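Given next, in structure tokens, is a single chain: the form predicted on its own.
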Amino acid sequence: MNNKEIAEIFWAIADILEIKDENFFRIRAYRRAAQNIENIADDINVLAREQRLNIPGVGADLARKIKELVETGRLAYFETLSQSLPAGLLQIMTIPGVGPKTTKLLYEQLKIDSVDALEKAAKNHEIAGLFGLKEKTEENILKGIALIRQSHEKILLPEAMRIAGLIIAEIKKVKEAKQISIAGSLRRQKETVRDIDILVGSNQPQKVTDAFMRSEVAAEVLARGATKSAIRTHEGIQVDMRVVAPDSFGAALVYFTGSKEHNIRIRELAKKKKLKINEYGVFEEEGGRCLAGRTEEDVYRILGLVYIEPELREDTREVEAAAAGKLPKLIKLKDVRGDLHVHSHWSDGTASIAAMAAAAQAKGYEYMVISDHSQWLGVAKGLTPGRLAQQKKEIEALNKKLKNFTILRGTEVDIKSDGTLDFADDVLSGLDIVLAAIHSGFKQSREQITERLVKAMQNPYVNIIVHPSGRLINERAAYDFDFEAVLNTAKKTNTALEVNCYPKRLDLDDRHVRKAKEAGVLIALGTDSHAPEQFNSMCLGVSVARRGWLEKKDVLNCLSCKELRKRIKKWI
């Protein structure tokens, strides 16, 4: 079993024990542990086989329940749990909106226990009148529905590009495989992905294709060609292989990264110029000599293009940009200098503030933002200004430890569903940078969110708002709010709007980063870190920021500690 699999397993194990109305701190433990193993890069099969399951949030009791689960693929604990409940009550508490309080009330009221009972149910308008659920319950819940079986059908970008290492892995034993490529969206990066492309170049295409096949996540072969094989993971994902000779793989690679849009566009460039483009190179239309197809930046000279990115491939004026010479120069992982959103154990973080500060130091970092969360986020274990204060003296005694390195004073304050901050602004004050968050009220109209957000921004200490939108990526939909009364308020206010590196939100998306980089809106990449080895996901909002068109002069942490404290100030 794989990490994310053993995950979601305590995150079931949770969600049962609160229907049932069992311990609190028990079924956070269970979450805890849940989130910390599904962000870990390390594989928990090696971690227990080698008695390393050091996971923060993971006590005796889980690592015995984790290593059961190595070992025989199944925990008995959670099937003898699970048999106590209607077995179609866990699926109804994956739908959005729907927790296991309200699954509870639904099951016990009109003895809904499926999905496919519920979505009747609210269709028929059998659930508004229910204590606390009203019309507008009943219309979340249908959009949630459909947004978990559109989920079903993709995965997460870092679970993509795992299983995708595990595969480029097997196929670089193989001396004949002279360039391996990941192609398709996950190469352009895409938050979400169907399938999984795999291209290599060889004149032995047999051989690699062996590879392929005897690779470790191979659950099933679904063809097996000279140049075209595809398998199934034991996740479900399908992987497809092609294998081109050498001299065409930079040819094969443009057009097997896509987008079919950005394909179109660049064929009807090739096209006015007398030429043809497809996978096996550009050619002359009359004679068919080949020009190009080694490399990608060849493909792109001969149609008279600079090279494009893969993640800017999305038809978005790329290519007009690229014939131009105004493409953006992208911001790249090695630009970051700090990080703009880490949690400590002193709200719902695992690790202490040294070591958080430690793990950022060894990812090359300046500084970083201590961020806890505030007061009103009890399950949380928010902050009051008095443990504020207290942190405070523990992050000026660190400073002092530390060299070549900054701890900023900062936190994640709630925004209230009126708008207002959770701490006052003598505390605020009192910060190094301060940022705002909803947490909250997710159902409130589109005119109240968004003055909730305006009202934040016109906050003369709020610096950043965080995960703006408020989504899980296949959990939660974003809520509703405009957004371009938000960019106009942050432009005036200067107010950066985040993009949340954690692998579920990547909050705010490329489209949203884009309107925000021409509205001249600065944008602050933070890892929302609970524990040291959640920094790793900054890669991800990296991707986010180069998929918006971002260069290091458009983020906030690519400016030196100095330049950041400068830049944040309030213009209101």
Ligand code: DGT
Second form
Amino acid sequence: MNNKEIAEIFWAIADILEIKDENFFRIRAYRRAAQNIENIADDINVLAREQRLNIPGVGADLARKIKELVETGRLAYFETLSQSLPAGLLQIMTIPGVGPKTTKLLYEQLKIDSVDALEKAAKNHEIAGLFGLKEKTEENILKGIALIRQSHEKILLPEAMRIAGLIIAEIKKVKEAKQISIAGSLRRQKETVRDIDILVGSNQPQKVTDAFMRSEVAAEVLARGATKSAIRTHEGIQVDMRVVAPDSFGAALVYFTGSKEHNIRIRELAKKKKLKINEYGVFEEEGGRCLAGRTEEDVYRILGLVYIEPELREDTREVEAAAAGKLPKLIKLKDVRGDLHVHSHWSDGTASIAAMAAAAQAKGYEYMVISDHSQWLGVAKGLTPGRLAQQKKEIEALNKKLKNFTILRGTEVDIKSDGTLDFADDVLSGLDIVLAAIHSGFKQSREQITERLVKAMQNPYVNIIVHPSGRLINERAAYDFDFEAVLNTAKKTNTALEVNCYPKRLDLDDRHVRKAKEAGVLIALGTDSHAPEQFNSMCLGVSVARRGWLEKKDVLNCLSCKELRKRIKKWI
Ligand code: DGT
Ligand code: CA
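And the form predicted together with the named molecule, for comparison with the form predicted on its own?
Starting with the chain above, the whole complex follows.
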């Protein structure tokens, strides 16, 4: 079981305990542990095996439960607890606005034990009148059910960025809006976000709020206050907007960008300096004089810190690094000089190599790697060695014509279920660069998958492992593998690991990336473009890289084409 699966069991336990009116502190303990298990980069299986389960919020009892889950894949306590409740009650609790108390009431009074039964009761107006529940509650329940059916999924970063862009364009038209920014997890560029947060600096909140409500993306107004309002978009996404005085904008931006944990950390720091920080500014504890507030830079400076980029504000040692002047100089999109993962219509891409090269050149790149699939992947029209040789002629002819741009000849060679590669070494040796990936056997054991990846990296021609964890956001969890072992081998064999920029992959994720950097393993950014417009997703990979603390020097494709060729030489 991976970290997420174990965390989900803890979340579920907390929900069940809440329905059962159990001790508040116990419930909170499970939620805290679940959150921390989700947030750590370390593989919980490794931690359990090595008796290193010193995760915040995980005491002896929870550690025993984690061990049981890791060793047996089951938890007797959870099974017994689940059986004590009808299964549908847990689903009912996920409906917005329906908490454990209402769930319990509906079950005890109306025997409602499933989302379907709840929908029926709300439609038949059986709920209004029940212990103070109103007709409005029925409406809200029906809306909530529609919402959870429509999107039980988290919002992907590019979708949230698109919607935020539309709203900001609308607010920009209001001349009284002096400063505008995204905030929250979106500004921190998390791979998925729960909602969109927008912050505006203005002395005329009314006018700004009007523009927000008028925006074409708004389907429904959820709240409208003097400085805080919220809408729901046609896609069912909630957007919160806050308007603050321009003099407080910087302090408010720090506060509403978060993360909550980062805010707590800087509040502690302020306290040590006898200062008070909140969304209005930084104040002297004695006397209350305001020392900073208009810009984020001012706020951090008064606290004795250099500016901390939003992507780093996760309370993962960034405050200490800022105090010591040791923050990384984060990679930027413009530092990227080529795309390392591109498909053409030779395999499952939609466009010719020439069209893909033109699109890459339009992005300002010096090179791209054509990495069409290998023969085993029949569904993707994988290339045989014969077709790969034909492709070579086309690429060589194009390279002769192209100015200031090089098409590197590569492959995305399949790592077969026994860990052997889909092309023989003499085929691989003729290429400029070799990408290797797993496309099957996701359910193999942890040992088998790890062995496959390790074996692939030990091949003298493999330069990059692409989408190393195999996850698809909202669809498929990563396969189980020993990331530490992969990092060790990557380091030893001079193999880079990819951050695949495809919005549903973003694989490796930010936490893995940080570990790779710490282990001295290079990261390769690849869009995995199958069509010219997909080159745009490089910015998502850059966001993951930034969240993983990467600098230009940590990323393979910040090198020039010449330097790249030199760097990828293997030494085993
Ligand atoms: P999300 O929306 O779950 O993807 O993540 P965030 O970080 O955008 O969370 P959200 O929307 O609940 O709140 C936005 C920011 O507001 C959050 O990052 C930090 C700040 N914030 C919210 N609630 C609290 C709080 O209770 N304490 C502190 N210190 N900050 C808070
Ligand atoms: Ca948010």
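Bear in mind the structure is a predicted one, so any value in this text is a computation, not a measurement. Numbering follows the first chain given and starts at 1. What we label the rigid core is the largest C-alpha set whose atoms superpose within 1.5 Å from one form to the other.
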Once the core is aligned, please say if the CA of residue 414 is shifted by at least 2 angstroms between the two forms.
no
